[in-house]
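To begin, one chain is listed below as structure tokens, in the form predicted on its own.
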Amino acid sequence: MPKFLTLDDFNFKDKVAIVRVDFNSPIDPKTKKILDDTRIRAHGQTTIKELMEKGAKVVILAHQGRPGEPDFTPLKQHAEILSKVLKKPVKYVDDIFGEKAQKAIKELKSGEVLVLENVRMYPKERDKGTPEEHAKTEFIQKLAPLADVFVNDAFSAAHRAHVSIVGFTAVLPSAAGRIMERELKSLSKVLENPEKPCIFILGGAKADDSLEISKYVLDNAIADDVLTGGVVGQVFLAAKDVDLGEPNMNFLKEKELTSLIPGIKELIKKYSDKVKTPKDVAVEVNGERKEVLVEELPTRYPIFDIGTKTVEKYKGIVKDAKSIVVSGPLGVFEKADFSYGTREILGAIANSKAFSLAGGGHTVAALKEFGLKDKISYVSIAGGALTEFLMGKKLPGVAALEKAAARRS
């Protein structure tokens, strides 16, 4: 478990409190409103609401999409709709560290809350480096001297060594927000010693990170098995020389896929007893759902889903284990016929008394679909920087907080 500071080892009352958060979200590219608030609500319930309770002058950094792209707009929106989960009003600048940003951060009273403009319109923001050199910046020069402490609530972010995320710490005292510190305990309960046996399932499409999480917890002796399904299941089973058929077998001759094979091949020879691959399949055929054998293939039809048998044997697997990893759908969910799988799934995992962790957006928007969000232990609201936690990948937001916290004792 990373040692950090938290919100409980600081007094913010009247201070100056520079919070970055991930109010990242979908945005309706015609539009430009947000589709989905789940990162401003998840925010805005726990460290800003409780900063604010403890009289704190909250400074809320964030981004929004990136330059050039479609969702790349204004905060302007997201402090409208943190104003309505906090159900106070929340003040917002068009302007990052400038004059018009530093004069509203000075006239803040203790209790208030100030969204400073998307960071990424700051031209130097994404540029990598270190706490240290980022600590020059004009961004950190101008923020850093109005405020008391910096809180990063971001762990959705922490896997970038941007001027926000680690800049403030070399300069200021810093703390893990409540967010960032749920996210590390939970990863650290199924990463670091973790109630056996211990099981990851991997679906989704990202064969690649699929790949690199299963080599470190296999490792590491970190998982018991790993489960496939998705594309992944699918890119596994090419590796173990079954044939698709078509369409399957064009879309996994792909140069970034064909790859990946050769991995995959050496991960399955090494660890042959606990990679798992699907036993069936569902493919459509003329619009309807049917099974087919892994030992029947290959097939003329596109693969949709993991088959029945696939699916007994997975909940087997649930169904003893003790603690679950789940990250990415075990098919196409969104299709009604090929649902099954990651509904069955999911549906067993949420029903274990296992401690179970879920993230991606597809692995959210499914147990959502499902009505079974509640009902997993831990569900991440982390996309890239997840998936870098559980390859064992060191965070620079954690690093950063890290090194804050050994300077400060």
The other form holds:
Amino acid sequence: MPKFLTLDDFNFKDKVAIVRVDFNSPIDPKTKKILDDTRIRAHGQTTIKELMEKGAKVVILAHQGRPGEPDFTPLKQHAEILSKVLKKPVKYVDDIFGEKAQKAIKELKSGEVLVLENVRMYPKERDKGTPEEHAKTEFIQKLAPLADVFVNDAFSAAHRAHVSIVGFTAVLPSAAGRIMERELKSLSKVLENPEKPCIFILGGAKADDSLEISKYVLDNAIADDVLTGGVVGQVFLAAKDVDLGEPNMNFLKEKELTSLIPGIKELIKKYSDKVKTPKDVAVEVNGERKEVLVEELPTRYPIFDIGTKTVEKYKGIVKDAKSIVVSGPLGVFEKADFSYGTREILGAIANSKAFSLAGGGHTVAALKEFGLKDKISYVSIAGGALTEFLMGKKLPGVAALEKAAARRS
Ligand code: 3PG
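Mind pulling up the form predicted in complex with 3-phosphoglyceric acid (3PG) next to the form predicted on its own we just looked at?
In what comes next, the whole complex appears, and the chain from above leads the way.
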């Protein structure tokens, strides 16, 4: 578990706290409306509420989208949602560190919350740098003198060495917020000394990430088994020289996933008994589900799910596991006929007594659709940061908090 300070280490009464959260949310490209406010609710109900109740003057920094993309919007809407979550007025200014923002910070009263503008409107925000380098930017130079403490609650953006993520930690006392703390605690539970057997179930389409995660958790004896499904399962089968049939092989080639095959071959060679691939798959024939054994492949039809035999086998492994990480659906669960694999495996995880951790946008959407979200021990709100953490990478935002903590002790 990384060593950082938390909200318990500071007295926030009448203090200005700059709080970096991750409000980045899916946005409807036409209406520009937020489609899912999970992250805003998560930060609002925990860190922000606690700081308000402790009498801090809370200054929120966050990003939304990337410049040039349709989801790159101001944070006015986020501030309005936050106000509903907190059931208190929330101030908002369309400025990050200019005069308007500075004035609004100086006018804040204890227990009030101010949301500043999307930090990515500052052109240098996304430059990569060390805390010390970023501390020299106008952004940090203008805001840090107005604040007493920096709180980083944005675990899901901690894989970015961006100005607002690491810059303040070089010049202000810094703490992890409650979401940062809870994500790291839950992840440490499965990555540091997990209760065994520990299994990783990797589905979805990101075979490159799944390969990196598998390597890390197997090489470090974290996982006892890695179970594959979805497109990841297909790529792993292809790496075992299974011909999936033209539509599927073409799909994989289009996605350039074939370039991963040498790495997956090596992994399977090293851990042949630990890397599990589907025994059977479900294909779509004239709009209907049909199951095909792997021995019966190739098929002329597109593969959209794992088959019944695979589901039974994987459920048996889930039943015996004490720690489970699941990331990525096992099939195209959005299509009713092909939701079977994902629904059954997520259901088995939900019913197990193991510590379970789920993450990734599609996995969370599937859990919500099947009404299983509350039965998972921990559902991460992170995407890319979670993936990098599971690959064993040090996240710059977390490293910066550790460095700040070491400086104070
Ligand atoms: C996320 O949504 O994963 C984070 O907010 C990071 O966003 P980014 O990939 O645009 O840096």
